[in-house]
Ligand SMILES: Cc1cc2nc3c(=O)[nH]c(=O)nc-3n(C[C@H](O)[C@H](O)[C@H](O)COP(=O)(O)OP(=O)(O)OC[C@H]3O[C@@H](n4cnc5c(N)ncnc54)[C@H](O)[C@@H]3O)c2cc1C
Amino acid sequence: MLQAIATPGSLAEAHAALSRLPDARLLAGGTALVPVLNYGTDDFTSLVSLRHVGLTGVNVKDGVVTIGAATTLAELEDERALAFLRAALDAIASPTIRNMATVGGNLFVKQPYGDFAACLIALGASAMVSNGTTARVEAIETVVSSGLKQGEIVTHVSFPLPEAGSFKFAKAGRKALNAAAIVTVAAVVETAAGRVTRVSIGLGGVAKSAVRAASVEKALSGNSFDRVSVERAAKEATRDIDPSDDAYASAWYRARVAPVHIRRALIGE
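Stick to the form predicted in complex with this ligand and return the structure of that chain only.
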């Protein structure tokens, strides 16, 4: 049962609170954590809020985007440099949830949530992780698949701005708002003379965490960017995914449609 909530005013104070409260969970927007409390399935007795720690805001400098982990998804919608992410943001939850849900929190929500994490994988993003003494930089896919040690905090995520028009996104869900993913596909595809010069694909809804579709990327790199080539490469996704059954779709269905949604995201047909 919850017994303490710390509301630190700086990163140093947040780490001090985590040391003082060893079973504490970090509280960001609370959209995933508060339902756990409401259902009484929590296994922690204290929370450390990130609300006043100063980890908000978007900075774009020299083609690199840096986002504070406590920045809400709604705040990203207002950022002109991130206009390419608008369709992806619109596909996450609903405006009400996006007003609270944070970028950092989206890295740690259980699948089939975590659409923004899939976008960050596609963008080649890294996370800055602080343990109170030192900070390390980790690839987003490592953070989402391995999690953090107790006492660690993601402070920022950063990624290079993709070439104009190179970011692709598609999400299959059961309804428009508040729909968890059946399959989410985020990708950056750059081409020259009809051939793929760079491809990076993040998938959601099809594994324990958002994953990189490394086999698809390998099959597409250097090849023609056309339907035949994309369709062939997308079939390789079965090597990258490990879907589960849930109320939204069966594992069998997810595996079956993942290549279709990859093709649709990449070439729009």
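Next, give the form predicted on its own, keeping in mind that what was shown is the form predicted in complex with this ligand.
Next up is only this chain, free of partner chains and other molecules.
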């Protein structure tokens, strides 16, 4: 039962609150946490709000994007340099939710939600993680798979801007809008002379957390960027995923259609 909410005004105060309230959960947008409270299924007594800690904003400098962890998804939609992400952002929940949901919170929301984490994996993004004394940089796929230690806070994420036209995205759900993912595919593919020179792929909905499709990347790298090569590489996704059954799709179905949606994301057919 919730008994206390701390509203720190700085990162240092947030860490102090976490030390004082050892079972506390971090509260950013609250789109995933507040329903837990409403349903009465919470197992924590305290919240530490990040609303006034100063972890918001988007900065683009020298081809690198840095986003505060408490920045909302709606704010990203308004950033001209991130126009390539708008289709992906529009596929996440509803405008009302995107006005509250944050970049940092999306990293830890349970699958089959958390589509933006798959995008960040594809973009080769890293997270700055603070423990109150020191900070470290971790790859996003590591952060989402391993989680955070007690008292740690993701302060921001960063990634290099992809080449124009190289970012790809596709999401399969039971309805077109405001749907949980059956399979989410985000990718950055760069080519030269018809061959893949760089590829990075993030998948959502097909494992406990968003994952990197390293086997698909390996199979596609250096090969022709055509339907035959992409289909062959996409089949390697079974090595990277570990889907489960839920109300939206079975594990069998997710494994069966993942290669199809990888192909559709990469070549649009």
